[in-house]
Amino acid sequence: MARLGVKRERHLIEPGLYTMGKPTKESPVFVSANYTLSFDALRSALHGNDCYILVLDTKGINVWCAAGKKTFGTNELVYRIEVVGLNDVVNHRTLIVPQLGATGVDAREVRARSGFKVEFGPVRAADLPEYLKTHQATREMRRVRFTLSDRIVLIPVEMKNFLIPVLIASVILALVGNYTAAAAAMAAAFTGLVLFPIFLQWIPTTDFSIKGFLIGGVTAIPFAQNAFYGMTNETMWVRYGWALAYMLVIPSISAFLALNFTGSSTFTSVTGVKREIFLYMPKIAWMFGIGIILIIVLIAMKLLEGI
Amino acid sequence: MFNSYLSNTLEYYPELCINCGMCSTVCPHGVFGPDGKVAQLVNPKACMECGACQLNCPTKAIKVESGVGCASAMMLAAVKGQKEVTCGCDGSCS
C-alpha cells in the first residue's frame, strides 16, 4: 500500500536519530530517508546489530528519488546531524550513507561542514551485513538493477495512474454497443501497463517507445484480424477501417505507456528520454488521433444506420 | 536504430583526475572503472545522468547535466511551461 501512495502521509517516519539494539558511543551510524519502505529495508538488514539510524526529512520519498531532488542531500544531512546532536552521541566521525544518496550528498562538503566522514555503503540495504564485514562493496553491490521482480512490484503503481481513464473509455465503448472495442481499450492498457514492464528486457530495440509500439502491435493483431475476417456482415471498407483503427490506437497507447515507464526505470538518462519524446511523441499523438477519429466515424455510422 | 541512449551529456577530463576512486564508488551503472592511474571511463553509454559522480568529484573532472529521466514529468513540465522538471508528487505530498 505504501508503494501506491495510498495515505502516503502515514508512511512517513519522524526524522531524527533512532537506535537499534543497544548502541554505544562507538556504534556505527546509518543514514536513511523518512519513507517507511526505505527505513524498514534498512532496519531488517541491520537486524541484530547495535547501531544508530539517522533519518533525514525527505518528505516521505525514497533515498534515490529524494537525492535527485536534493531533499536527501548535503544541507539536510548537515542540518540533521546538528539537530540530533550526533557529535555528542558518538565518539567516531563516520556516517554510512546508501550509495544512491550520492546524487544528493556531497561527501566532502558534509565533512567540511559537520566533521563527519561519509562512507557510501551498498546500493541495497540487504547487502549491508556482507558489506559490514570489510566495509568494501563488491562491484555487484555498487550496481543498480532492474530485475523482473523489481518491475513487477511497479505494475500496480503504474496501473493506479491510468485505471480510471481506461475504465471510462471501456465503459463508453461498451455503452455504444461495441464490446470488442471496449475489450481492445482494456487490452491496450494491459499491454502497456502489465506486459511491457514484464517483458521489457526481452523486447527488441532499446527505446522504450519502440518497444511499446512493438508489443502493442502484437496485441493489436488479433483485434485487427477479427475485424477483418470476423465482421462478415459489414462492407469491406468498414472491416478495413476497424482493422486499421486497432492497428493505430493499440500500439500508440502502449507506446505512450511504455515511454512513461522511463520514469520508473533505473537506467534511462534525461538526454535519452528527451530524445525519445521529441522523436516519438508526435507520431504517437498522430496515430492515436487518427485512430480515434476513425473509430468515432465508424461507430457514428453504425448508430446512424440503426435509426 | 531506435536507440536514443547512445550519447548523453557526460564529460570526463582525465587530466584533472586525482584517482580518488569516488566516481566508481558512487556510480550505479559502472560507468567509471577504478583501474589505472586515473579513473577510466569504461561504459559512458550506461550513464543515466544521475549526477552523483559530478557532485562527489573533488577536482571537477566530471561534468554531466543531471536531471530526472522521467518522460511524464518532462511532458508535464513542457505543458505547464515550467523550466524545472521535477518528478512525481513534489507539490502534492510534501
Given for the second form:
Amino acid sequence: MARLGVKRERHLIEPGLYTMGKPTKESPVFVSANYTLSFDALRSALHGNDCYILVLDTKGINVWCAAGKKTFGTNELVYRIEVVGLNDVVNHRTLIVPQLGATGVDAREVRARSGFKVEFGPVRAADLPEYLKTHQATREMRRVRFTLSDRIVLIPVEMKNFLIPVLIASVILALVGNYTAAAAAMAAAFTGLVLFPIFLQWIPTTDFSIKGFLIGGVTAIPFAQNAFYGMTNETMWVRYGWALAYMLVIPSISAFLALNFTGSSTFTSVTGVKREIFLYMPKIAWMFGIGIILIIVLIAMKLLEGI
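Alternative state: the form predicted alone, after the form predicted together with the partner chain:
Below you will find a single chain and nothing else.
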C-alpha cells in the first residue's frame, strides 16, 4: 500500500525507543525515521540482533528526504535522546545513524549537546550485519546507488499522484473530438512517469529537467509529424499550429515530471534541486502556457467552424 501511495499519511509509527530481541545496556542503538518502510527495512536487516532502535519524528518521511528537510536532524535527534532517557538505558554513548541521514545531522553538535557520538553506518540497511562485525564501512557500503529496480518501484506512487489530472485532460480533449491531442496528453504523462525513471541514467546531461525535455521532445516528434501528414483536411498554418503545440506541451510536461522526480532520487542534492527549480521552472511554465493557449485557440476555431 505504501509503494502505491495509498493513504500515504498513515504509513508512519510513533517516535520513540524500540527494542529488538533482548537488548542490554551494552547493546547498540540504531537511529531511524518514523516512516514504516524505513523502519521495517532496518528491523528486517537487524533480525536476530539484540539492539535498540531510536525512531525520530520525521513526519512519516524517509531518512534521505527527511535529512534534506532537517526533520531527521540534529535538534530532533538530541530531543529524542532526552525524551526517551537514553542515558539511563545504555552504558555506552554511541549512536549508529544511516549514512543518508548525514545531511541533516551534525555529529559534533550532537555530541556536544547530548554526549552521544554519532557513527554513520552504511547506505543500505541490508549491509548492517556485515558492518557490525567491524563497525567499519567498506567503499561498497558507502556507495550510493539508484538502480533500475530502485527506480521502477517508485513508478506506481508517482503515477498515483498525477494520473487523475492527466485522465481528466485526456477525457476533455476526447470529448471535443481531438483524439490525437488526448493521446498526446497520455503519452506525455507516460514519458515523464514511466520512461524517464527507466532510462534516467542513460539520458544525456545531469540536470533532470533537461533530461525530461529531451525524452519529451522525442515523444513529441511523432505527434508533430502527424499534424502534417495526418491532418490532410486542415490548412497549413493549422498543421503548423498543432505541431508547435505538441513540441511545446509534451516536453514541458515530461520536464516538470522529471524535475519532480528529483525528490525521489539519491542522484540529486538539496542545492542542485533548488538550482533546477529556479532555473527551469519558469521555462517549463512558459512553454506549457503558450502550448495550452495555442491548443485552446485551435480547438475553439475548429468548433466555431462546425457551428
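Numbering follows the first chain given and starts at 1. Computed from a predicted structure; not experimentally measured.
- Listed options Y79, R145, I168, M159 include one hinge residue for the rigid-part rotation between these two forms, namely R145.
- Relative to the larger rigid part, the smaller part rotates 14 degrees between these two forms, based on C-alpha fits.
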